[in-house]
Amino acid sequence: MTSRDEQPGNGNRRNFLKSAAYGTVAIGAGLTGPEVLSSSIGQARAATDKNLKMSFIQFLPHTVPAAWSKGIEDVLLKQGNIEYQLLDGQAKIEVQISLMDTQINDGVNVIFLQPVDSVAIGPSIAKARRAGIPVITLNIDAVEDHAAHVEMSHYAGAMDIAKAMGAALGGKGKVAIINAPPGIVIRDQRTNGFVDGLKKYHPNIQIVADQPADWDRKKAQEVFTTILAAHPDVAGAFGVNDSMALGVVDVARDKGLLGKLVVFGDDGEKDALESIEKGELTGTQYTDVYQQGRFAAAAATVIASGGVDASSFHSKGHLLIPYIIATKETVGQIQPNQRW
């Protein structure tokens, strides 16, 4: 995990609380349970008797934001004075903007956000900052400056996926990328990491297709079927999320190619881990998404309890969550309570 937080000022209580928020997050690094963070912020409740309100505006309902929300709740609900709600952005920027306006007008203390559009949401984040409300983004960053960004290690993880996939292919062959729609920053981070990883570790592997499947398993089935028809000798596929990778596995099963195709996903959701254990999916980048939500909530709790105003943040805290490349050999390291 890396951090680029500001250092606490000399004797300045608000700067100290701001730094303490990120220090709290750092304590929880690694694949651990909720008790680590809950004990770390046990004194935050005593800092104020004021009731606090926090909201998470997700991109759209999916296993990943659902797990973030559970992790957030693990921390917030233990405080006893925080009202929390999960709101659906419906994958529409106009919906997220409207929800941001509502939350700002309602006087929430912290907004967690997974932006639909990293640029278009900027004026809403600036409006929240003027209202004194810190915004913490999850996984998809925003160009407008805000309090903190907590994300999976998209680029480095994808490089390691390329390294592992290339090893499984014996360093040669043709592969396809089943991608997210253009315009989303994590699409570029994961794609670039995978491409750069192949160049670095397995330069003899050729990428013959890179097609979007909109994060969707069924769409990935259609896309990979088309790719397979055009490139019947394709030996591997990288699904930029697990849903799309599992769509490739579905096609491989239907066409009798299980065990012949090397297929990797990214995220580490429960269905992907079970598919690895069955010998279907080759591997994925696993991140403890529950813990990612807890990290964000721990920072938010200390910020809000200490009365740190959004204007106090002169640079964005950036936290990368630890990961492992889960394969048949390593998937057993991930405990049942860490699977989402």
The other form holds:
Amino acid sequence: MTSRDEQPGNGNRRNFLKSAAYGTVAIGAGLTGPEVLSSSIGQARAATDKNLKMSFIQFLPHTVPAAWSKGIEDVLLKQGNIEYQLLDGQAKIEVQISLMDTQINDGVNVIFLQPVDSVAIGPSIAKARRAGIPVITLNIDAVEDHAAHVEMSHYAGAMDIAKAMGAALGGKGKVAIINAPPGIVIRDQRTNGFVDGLKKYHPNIQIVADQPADWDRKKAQEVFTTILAAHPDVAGAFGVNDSMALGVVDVARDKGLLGKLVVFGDDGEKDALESIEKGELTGTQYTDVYQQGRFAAAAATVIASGGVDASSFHSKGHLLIPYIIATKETVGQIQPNQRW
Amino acid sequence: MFKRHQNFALLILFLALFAFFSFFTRRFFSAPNIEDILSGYSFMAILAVGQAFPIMTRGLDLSIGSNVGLGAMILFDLDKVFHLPGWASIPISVTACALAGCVNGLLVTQLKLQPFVATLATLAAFRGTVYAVSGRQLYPELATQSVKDPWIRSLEGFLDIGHLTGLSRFVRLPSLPFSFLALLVVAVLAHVVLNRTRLGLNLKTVGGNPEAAHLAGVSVRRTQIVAYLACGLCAGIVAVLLVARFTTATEATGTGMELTTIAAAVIGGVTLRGGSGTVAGPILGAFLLGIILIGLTLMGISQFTQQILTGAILLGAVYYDRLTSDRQKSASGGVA
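Now the other one: the form predicted together with its partner chain, given that the block above is the form predicted alone.
Everything in the complex follows now, all chains and molecules, and the chain you saw is the first one.
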């Protein structure tokens, strides 16, 4: 039996379509306004009349996946022939795996995924690939090979955060990392970027604590309170997401340390930007997450309408979304319609 | 008799929902979907059976999810840190969970703590231990590595009954996941223990009236400890099955399962007042919650609706239990 991929000419066509998918995304990445991007993608409307189904399985309800989903919807609903569903992983890997199974069985054309765990989701991604369903991960990569990964440029962004934080601290002092739980690739990317950034730009800054707070603002308050008790001279904190950084800001407010403590977050959600404007949070890595969702949806649309199946992807596409380090000086550049 | 009625009512509800989703949802009544339901919820059904044991003795085990997490992390560590083969690491993990269950039993019987308080404490303690012994925390490079031991990985296999029976030429039958076969073994053993042994009788007697059981010569403490040990044993079996399914153990493995298992057991007719319950009920309760989630997802209905529906069914089950209990009391002239 000859598989579809083994047929002469198919490989080239698949490679062309794969390139086209990323090409569309790359073109999209060069555009600045959401309207321009949407109309561009609208012109590249699905070449098929077949109705398509796509699902996004999020980690848990949060501002980031909510904004991705809105961005994804912006693109997919304009196609007119794509049915889209947002599903909640409830922060439980077993729920996410069950939802993956259900979507594979339902024969969806593309699955967008924000994995709860980068390893544990692996067998489900492999199952989707066997069923010919491309999986596109958002921000949290999976160790199992899949069609594409669209992320906020974690490593480079965290390096820039370290650079900006070190500058705010005057190149010396003690800092803490309020981290994500282990088992998620994003944790390593952001932590390594931050650590390498300090080594490169501010080698005299010492990391005195690195503790998980499970992405959660309340948990971050508890964790940072403990860190502060153990290291009263800590001068700065890097929250691996904004929620945790805002938890540190809450503690700083209670302890009268606002303005003294240098706190950086990561993601760039609306609350964090407002906190920067109020002079509480020092800065964050801002990414236009609506755009990130649109880019993922653009790639998915081309893949699905072009008939490219998951087995055609011999290596994972990796797309990094542009970002800025938002501080009191730069936060004004972010327009209201870019805030999420 | 009343419990049988409740199980019958539950079975009718289960079949009605199954028929509803099969009729209104594309691909619900299909071999792959039934495989997904079996592999996705067999472990919850095993835990619900385990949870039924302490509930039958007027207790409950809030630490069951943390115990699953502990067993899973021990198995992960034994494989990735100590490089122990599966034939050795699997029994060690299951034993550790059974012992953790035993600790719950000792807290309830020896320190005379309320089961809610005792198992709430161990819920936190076991979860803390998971973080403390996590190989993924101690050796960050292990965090993104999967378990490859063939003994463990083989537990995520399927039994192709269509091929075995030769029926695959005529119809696509669902393959049975190993976790479902494990559930069948657990269910048969639990049924035999509950209905054919002295221990089973003691469990119901202690749950029905501990003072009377004591006067009748039943060792109330030992019976309660065994109930929590059985619950821990089920947690251990599930821990192994989940590591096979995930190919890793996460620090959050089992989080929130305590409430789902209690809900499944109560929906399955295991009364929180103790003294009664069956094995089939909690299993049916767990799969009922599973088909609601999958059915509504396939229908494109929000999962929040699923949670509301689960709450409503739970309330209905408790109300039905209360109603039947009141009837029982009036039938026996007000004597409980």
